[in-house]
Amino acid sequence: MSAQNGADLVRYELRGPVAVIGLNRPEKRNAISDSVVNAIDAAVGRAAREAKAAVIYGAGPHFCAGLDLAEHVEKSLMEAVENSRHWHRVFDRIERGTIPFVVALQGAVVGGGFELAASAQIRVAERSAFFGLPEGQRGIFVGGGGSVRIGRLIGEARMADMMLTGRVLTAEEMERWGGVSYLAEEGGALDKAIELAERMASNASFSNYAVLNALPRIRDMSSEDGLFLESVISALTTASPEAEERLRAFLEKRAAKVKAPGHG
């Protein structure tokens, strides 16, 4: 299949329990077209069937420079709405699916690329990474879930600052703002992302599922409703056979204890 028609737009590799998914339009700074969204959707679905955790990265010097504007200007009003809703559905499968995702970031993490990164649970950024939301300067608005996901990561006021002024942030600045989980040296983000994904893949599957699906819903609830749901999810996870075995292993001193950082 040609690079413009689907499969080659997104690379897919299974490394043990981890699916490694790569945006593969380096000549376009991995800009997201309709075909790319569909290819991401297919890769995410495959990862959910085959893996226990997944990593998304961008081929070449940039993670993703955002929306392919050449496609966007040709859409009618209703086509644009439906296109945005399709992005929402695909990215929601990353945020609230069955396996956790880590993104490895370098170079441009701009517009729709930042929206994609925000849908993952963990973001690892090389120091070359830079973050922007230039929609205000383009005469458009975020449409891939950024108003919700990015706003909740860094705060609505900071997101408004980026959109209104065109402010671009470094990886270090974005880490301070809460949009980056880990910093990595140049060339190290993908390896670090895979290391984290492997760690998550070793967790109990239902516990991972609960984190992905309960936490964002609890955030949207009142305190009392959130506490009630927490009790239900806690009881469900504890009652799973995998949890019973892991708790027994801990009680029988067959499982490692939590230690302070730097103490092995």
Ligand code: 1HE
The other form holds:
Amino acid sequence: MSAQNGADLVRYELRGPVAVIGLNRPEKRNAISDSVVNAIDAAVGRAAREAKAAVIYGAGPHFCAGLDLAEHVEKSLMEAVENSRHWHRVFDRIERGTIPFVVALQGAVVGGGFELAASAQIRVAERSAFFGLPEGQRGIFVGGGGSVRIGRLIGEARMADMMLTGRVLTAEEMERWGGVSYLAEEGGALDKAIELAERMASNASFSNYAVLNALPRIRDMSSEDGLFLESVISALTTASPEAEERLRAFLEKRAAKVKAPGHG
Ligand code: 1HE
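If the structure you just shared is the form predicted on its own, then what does the corresponding form predicted in complex with the ligand look like?
The next block holds the full complex; its first chain is the one shown before.
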């Protein structure tokens, strides 16, 4: 079979304000080769230009089998370092870009696939999803930002357990560990992810930007510095025309109230 070009490896569709990005290499369980990471980069860049939120899903029964091991085995030391740094740049645009991302997960969410999922703000998982970090068994280490993002998401001790013992978690278990934000029925993760993305797309863009960019930075600061930055951002958002209109809309009873769960 001929090699797929970048456009085939990752599907891109704009649905209203939401970019829907699909890893599209199901015959290799959506393993991330150099071409795939470049195609993800292009899709993420396009989404940032024309969408207000984005969803990433994997075609076929698995979200993503992680790093393409066939390609990786050929790499020199420096090529491997550069490859990891490239993944960092691409996944950083997801974690700290301008629009929020949701990932829709089913089947394998493994190694670099989990690292990709961890760079999104929200993870929706079908019950078939399973999470593993088999780097230890493969003789390698995480290289797509997992030591920072997965460690902070589920806790360093749990991440070390997964890497050292090869422990694989179900979607329900990963939800209990905080690595899954929403559980979905089989076949339902993508629709749920799009629904959440549409909701986020209706927020003020600067508020979304602040969530993506301020929260991880404030986490890395001292409490005092974090609180200071929070006040500055809070004041900036309050003074924006978008906030003024949204606050007025609520006061004039034109905006939705906060509803208790299960009440529409
Ligand atoms: C691959 C890859 C891959 C599948 N690189 N080719 N990731 C892993 O260690 C996970 C390795 N993969 C698996 O454990 C399984 O493939 C799955 C559990 C994901 C799926 O199992 P299954 O039975 O549905 O598929 P399969 O028969 O194992 O795989 C189908 C094909 O995809 C097969 O190729 P074929 O030519 O024989 O058809 C597999 O070789 C191929 N394939 N996964 C290359 N990962 C930045 S650092 C990140 C470090 C990591 O990500 S380490 C974790 C790597």
